[in-house]
Each structure stands twice: as structure tokens, then as C-alpha cells.
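This document opens with one chain alone, in C-alpha cells, the form predicted alone.
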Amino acid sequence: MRFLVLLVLLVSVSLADVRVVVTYPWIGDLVRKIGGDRVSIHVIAKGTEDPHFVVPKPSHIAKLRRADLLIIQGAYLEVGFLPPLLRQANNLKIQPGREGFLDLSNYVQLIEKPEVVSRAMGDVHPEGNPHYHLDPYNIPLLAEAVKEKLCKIDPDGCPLYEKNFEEFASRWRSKLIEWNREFSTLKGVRVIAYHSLFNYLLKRYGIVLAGTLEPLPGIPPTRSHIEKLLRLENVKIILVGVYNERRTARFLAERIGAKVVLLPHDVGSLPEVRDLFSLFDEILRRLKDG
């Protein structure tokens, strides 16, 4: 009898879990903070990977096949690796447009949406810049979207999701006060970035993007383009992501008297970045030290 009771409890616990697959670690952290113990999470990409070029693996297919919910960053960021995984997983409930699919890009205002798109423009995203999670003001909107989707899929867990969301949002509001105060000291600082990865953060806090090492999105630096960047004045910082090559940035920094600053873009991209809170803490610390 005791064995049967234990078996029933184990089955009920396993059925309570919402199996969630997310494309990037920051989404996984957000889902974990809202879903708590009621969700199991599989993250496709690593924090150290270039988010544009994630390598699809068979293990991801198995997780997608059993998933109740798929959450993506969207804005065409996953277009290079997610479609073949979804086709092979053959899980109808997590296909775009179905209840088990959530595209977070639909819940924020995207910037840099091109009027026209052509190959001559480089690797542009037709819906706009997809790196919107690096504006800290977007995170509560995304957390609420996750909460609402979890409540729809798992109504019994909704009181927990509501409670976790309120606690997360309250803590985030407190951190925003701190971040706003500290980031304000960087307003007007002129920077060069390798890629348009941090544009939402720069725009939010008035940090001036003077240029990019890429002549066009996704196109490696060229000699002629670097010569143009050498003519820029009063540039203090050159921003590079963890997956960017740094030789070009160091060369340019030496010539114009700037400092190269390596910034994290996702949870797990650097050892210090354990969650979304420490992501912005570390970005701030590195920018101020720069």
C-alpha cells in the first residue's frame, strides 16, 4: 500500500512539471524565476556561443519532441538553427502559432527595423534588432509574458507563477533604481562596438555609438573600414562580445587611445554572470572600469 501511495505521488509530481525548451540561457533563467519547481527547462544555446550561429544537436530534437512549451527570442535570431530542429521534433503543440509556442520579441518595441532588406546590407534582421533583452526595462515585460503563458498552459500552477512574478518584478524594480543611477554616469560616453549587440543598452542610457567594427552586420572588419574608424574622435571604449575576435579591437584601441571592454551578452557568457541580475551588474561594472 505504501508503495502505491509513493508511486501515485511520483506520478502526480511528474505530471505537474511543464517541460519548457528555450533557445537562450537568459530566457531559461527568466522561466526558472517565474516557474520555480513546476517547470523543467532545457536550453538550446550556450551563453558563450554567438547567438546567430548556434549548432543544432540531436539532443535538442529529443527535448523538443517532449516539450509542452517552446520560448524563443524571435526577430529572426534563431532562423539559422531552430527550423530544422522543429521539423525533426515533429511536435505540433510547440509550432509557431500554437499554444505551446512563445515568441518574446512580440512583447517589446524593436529598434532598427529596416525599411528594405537586401543582401547588400549584410546580415540584417527584417523585424529589427533582436538583442532587446539587453535593455533592462524590457525584462519585466518579458517576465509577464512568460507568466501569462505558463498560467495558460498550467492553470493549477498559476498562483505560484503569479507569486514568483510579483517577487521577481519587485526585486527588478529595486535594481533598476540602482542601475539607472550608475549607468547615468556614462551618458554621453562615445564607444565603438564590434556588432550591434548592445544597442538597446546604449540607447537606454545615452551612451553614444560612434561606429561599429563590422562595416555591415555580420561582415568582418575590413582595412578600409578600420581606416574610417581611425578618424573618429573622443572614443573612450571599444565594446566586444565574448565570441568576437579581439585583435582588431586591440589594434584600433591602441591607435585612438581607447580601451577594449569585453561585455557579457547572456547568462553564462562569463563566469560572473549567473543570472539576469548579475548580467546587468557585470555589464555595469565592466563599463565603469573601462
Second form
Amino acid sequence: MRFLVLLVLLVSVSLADVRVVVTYPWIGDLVRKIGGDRVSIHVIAKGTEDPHFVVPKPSHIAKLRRADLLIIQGAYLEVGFLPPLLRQANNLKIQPGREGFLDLSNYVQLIEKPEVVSRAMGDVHPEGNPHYHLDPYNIPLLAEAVKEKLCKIDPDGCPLYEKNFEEFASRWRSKLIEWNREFSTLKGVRVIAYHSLFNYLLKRYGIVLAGTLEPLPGIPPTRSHIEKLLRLENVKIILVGVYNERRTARFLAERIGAKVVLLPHDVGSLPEVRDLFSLFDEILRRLKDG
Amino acid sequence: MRKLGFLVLLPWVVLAETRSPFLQPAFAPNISFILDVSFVLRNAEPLQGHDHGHGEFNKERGFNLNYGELFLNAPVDPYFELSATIPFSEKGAEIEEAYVLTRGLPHGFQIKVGKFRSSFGRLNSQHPHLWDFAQQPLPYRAFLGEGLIEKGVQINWVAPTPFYLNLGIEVLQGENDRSFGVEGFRVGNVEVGDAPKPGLFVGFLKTSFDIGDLSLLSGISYAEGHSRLKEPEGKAFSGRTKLYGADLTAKYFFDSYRHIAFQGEYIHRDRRGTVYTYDGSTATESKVVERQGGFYTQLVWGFARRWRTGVQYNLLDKEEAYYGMLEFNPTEFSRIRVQIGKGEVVLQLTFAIGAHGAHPF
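Return one more block: the form predicted together with the partner chain, after the form predicted alone shown previously.
Let us now look at the entire complex, which starts with that chain.
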């Protein structure tokens, strides 16, 4: 009898996975790397989507309703779609401030925090630039935050999460050596970007952002702003995200003798980008070709 | 720019020295204000509608101030969240909505209490600034007037299913002036007493799932309540009214900025009771059983990042109405819309400032 109870307990424990909902695919990949098969993951946004404009589809409410853990990028990036989903999910566990809620922006140093905010400045994020996952140095810090949280929610799985984290972190460290060497050859290169999407990467490796196609964050390019950009010199590359229109970038590139480079910003944004490792590999490959 | 910013900050620096240790600016709720103004060209006289509260929109030829709406929202404590909608007209203000939501009931339950837009139907719970056209569809105007906005309580439950399933019931006071009403009245020498209060019951079921890039949301709703309706021309109705609603929304997303959305809703009204007519000397009573149904369907196409266009068809009894609109949205916070239909052209401008929460699907 006692054996039977034990068996039932064991079976139910091994079947019980931690249900995690994340907002963006790169967070999903991080959770998969740390959580392995013990976690089930639902990702709200698609890699090909503009992370600022995600649709709050009711189907996500069903996933949030049953979630044990919600992990977000934070810094106001999800403000346009997550609050109504969370309000309708009727799930106490994953509300901000509860144990099943993790805001990853708390674990990194945000850059470009504005001193004064006003909507007249476009879509500014009061806490700073939210696209922090594009600094490869931030990834191990975020992986550790995910590991700590999973250990808290599912203590039985902690040894596995620790082991997966160590493996991931050491693999990341060796990749960092390679990336540092390769990206450093781009130091001092002047680029224009559509949006301030890659600023963390550019800052890390000393690539110079000479301007953005958007006159203000979130405001599409205007003629007068493009005329200003036409006067910029020595710009080698114009960076566009996979969801940006490319016509303006091509127009400008032709006139200033630069090259348009389409860069992935998230896992799944391009077919080559299957996880966080290939995200930075592909960014590097495309920048070097440019 | 930096210098200017410094000047703006200067008064705060001075204030900080003398600031009371008990000021609580960090606890200020999310506050937003939405302004809606319009310019109307019309050759026909408008449909006779009810004018009360913040009034009928786009009523006058020429310029209209439709509303200036104040929104407040914040958690009360770990257990409750409070939201209020206070529309201002040129004549005054009213509390359109003021309700508290529970934040953490177990097992997927949520309770809403206060005054709120009922979850009956698809459009009813949406604020006017979310409507895709300048006015409510015909069946809504006929059966619900401004909408089913009532004092009461709602309990809803999200089922632990892999797809979205939301069930809810509402017990409402039942003061809607188009279909319900609880206050008794007098017609000539006939007096009809108050209905039991609360007098209205609503039930709804909503479900949603995705097929690739297509999202479907559908619902069925039911409302049943007492009616006490008195019209100014010496006509009145007392009895019971039932409303049945069915709605379907289908949105297909081409990419982050472009989508096409179908939305349709059918409302059927079934009422039985007594009609009182007063011709100045005697009141006559007649028993009535009345069935009436109406629907609208619309197609809205977001064809570029900041542009949307759409058409809407309305049918109620034998009355039809067509509308077409074109929108330019410079940002999420501003909208310029032109609407043509029913012998009028409406240029509608809507602006939002402050911390305004994102809207549901």
C-alpha cells in the first residue's frame, strides 16, 4: 500500500511540470535552456513581430489562467498588451509582486534612461531602453535570475536547474570570447538604425550610432528628417529590424553609399535564429557581411 | 534642450527642500483624459435619440464636443483594483463607471462590483473611444440607448481549458431606459408600482481560439429583467423583457501593423406586458407580446501602420444604415476619422493624454 502511494506520488511529481508564460521568444529559449523538460512554455509574441505592437489575443488569457510563472522583459515594453491579458486571466499567482511573476529588466543596467519624459518625445520608455537582451553580457545575468526563480517555484527541480544553468553559462562564456574577438573588428564603424533596437549591442562593441531613421522613437521617418540624415558622412551600414519597412533605408543607403543590413532582434525573427546562441551568431554574420 | 530641461526641473529642486515627508506622489493612480470632438455636415435631420448624461454624439451640425472623459485606475490594496470613468460634457459630469475588481480570487474567479458596463454582447463593454465608427450600431441604440451601464455585481470565471472560455453572471439594478427600468409610474389615473430591485439579470459566455494568424472570439449573452418605461407622450410600458445576443469577431493579422477584422452582432428583444396610453382624459391598457431583432456587421481593414478603413451595415426591423470610415492614427494616442453614412459626414478627432491602460482584444 505504502509502495503504491509512493509510486503515485512519484508519477505525479515527474509529470508535474512548471507552466511558464513568457512575453518574447528569447525569454522562452532562456527558460527552455534552464528548465529543460520540467517546464512547459507558452510564448505570447512571435519573433517576427514588432515587440512594441503585440496583439492581446484572448487565447493567451487561457494560458495565463493556468500558468505558475510569468516572465516579462519589462521596462514598459509590454505595456500595450500585457495589462489587459493579466487583468482577465483571473490568476493570483502571476500578478506583479507575487512569487509567480518575474520582471527581467530588474536584473540588468538599463541605458538611455530619459531625464524628462513627455509623449511629445515619441514612444519614450521612462525606465530606459528596453531592448537589453541584445547585449550578450546581460544573458548570463538573466539566466541566473530565471534559475533562481524556477528554484523558488519548484524546489524539487532545483538541482536540474542548477546543472542546466552551469552548462549554459559555461557555453555562453566560451561563445563570448569568440563574439568579443569578432565584434571588436567592427569597433568605430558608423551606422544608422531604424529604431533604437540594437543600442545595447552597439554600445557594448563600440559601434557608433550616427542616427536613427525614426525622427522620434516610434514615429515613422519623415522627409525633413531623412534630409538631415543625408548629410551624415562615413556611414557604412543602415540597420533595420525584420518588421521595419525597408524602402526608406534603401533610399538613404543608395544616396550615402551605405549598405542595408537586416538584423534579427529575437529568437525566431529569421529562420536561421533558432536560439540565443544563433541569434548573436547571425547578428555577427550579417554585420560582417555588411 | 538640456538647458531648458534644467529650467523645468528647477522649481522641483527647490520644492524638494521643503517637501512634506507625508506627500505620496508615487501612489497617484493612473490618470488619463480623452477628448473627442467632431465636425458634422448633414442634410437630413438626425434620428431622434435620447439625450441625457453625456448626450448623443455628433448631434449638431457643425462643431460638437462629444466628451472629455477622465479615467482613473489603481490597485486599492493587494486584493482590489479600482477603475472610474467620469465623462464631462459642457453641462456637467457624471460617473459613468466606478467599480472594483478583485485581484486574487482562487480557481479563476473574479468579482466586479460598483457601476460598470455590462459584459452583455461584444460592443457593450467598450468605451466610446474604442468604437470603430462614430456611433453605436442601430440595435444597440434601439434596445440599450447609451449601452447597458448599470449598478450591480458581476462574477466571472475563466475555465482552466486550453482555449479561452469565460462564463459570467451579473445582477444589476436594471435602470436602462430603453429596455428595462424599475421605477413605477403614473399614466392618467393608472398607477404602476416599482419593480423588484435589483431588477435585471445577465448571463454571458465567451470563447476564443486561434487558427494560425486568425483569431476568433465569439459570445452568447442573455439579459432578463423587469421593465418600467414611460415615454413623454403619455405612453408607457410595464412588463418583462428578455434580450438575446450573439456575437462573432474574426481578426486576421498579416503582420504587426496590418490586419483585417470582421465583427458582427445580433440582438433579439422579446418583451411582454402592458402598454398604457393616455389621451388626456382616459388611460387605456393593452396586453402586448413584442419580438424584435437587429444586427450589424462590419469589416475593418488596417492596411498600413497608421491607417484603417472600414464599412458597417446595420439592420433593425426594416431600417437600414450603411457607414464607411477612414482613419489616420498618428500614434496610439491620437486619431483622425472621417465617416460617411446616413446622409452625413462626420470628421471625428480623438486624443488621449496621461497614463491610459492598454485595451483588451
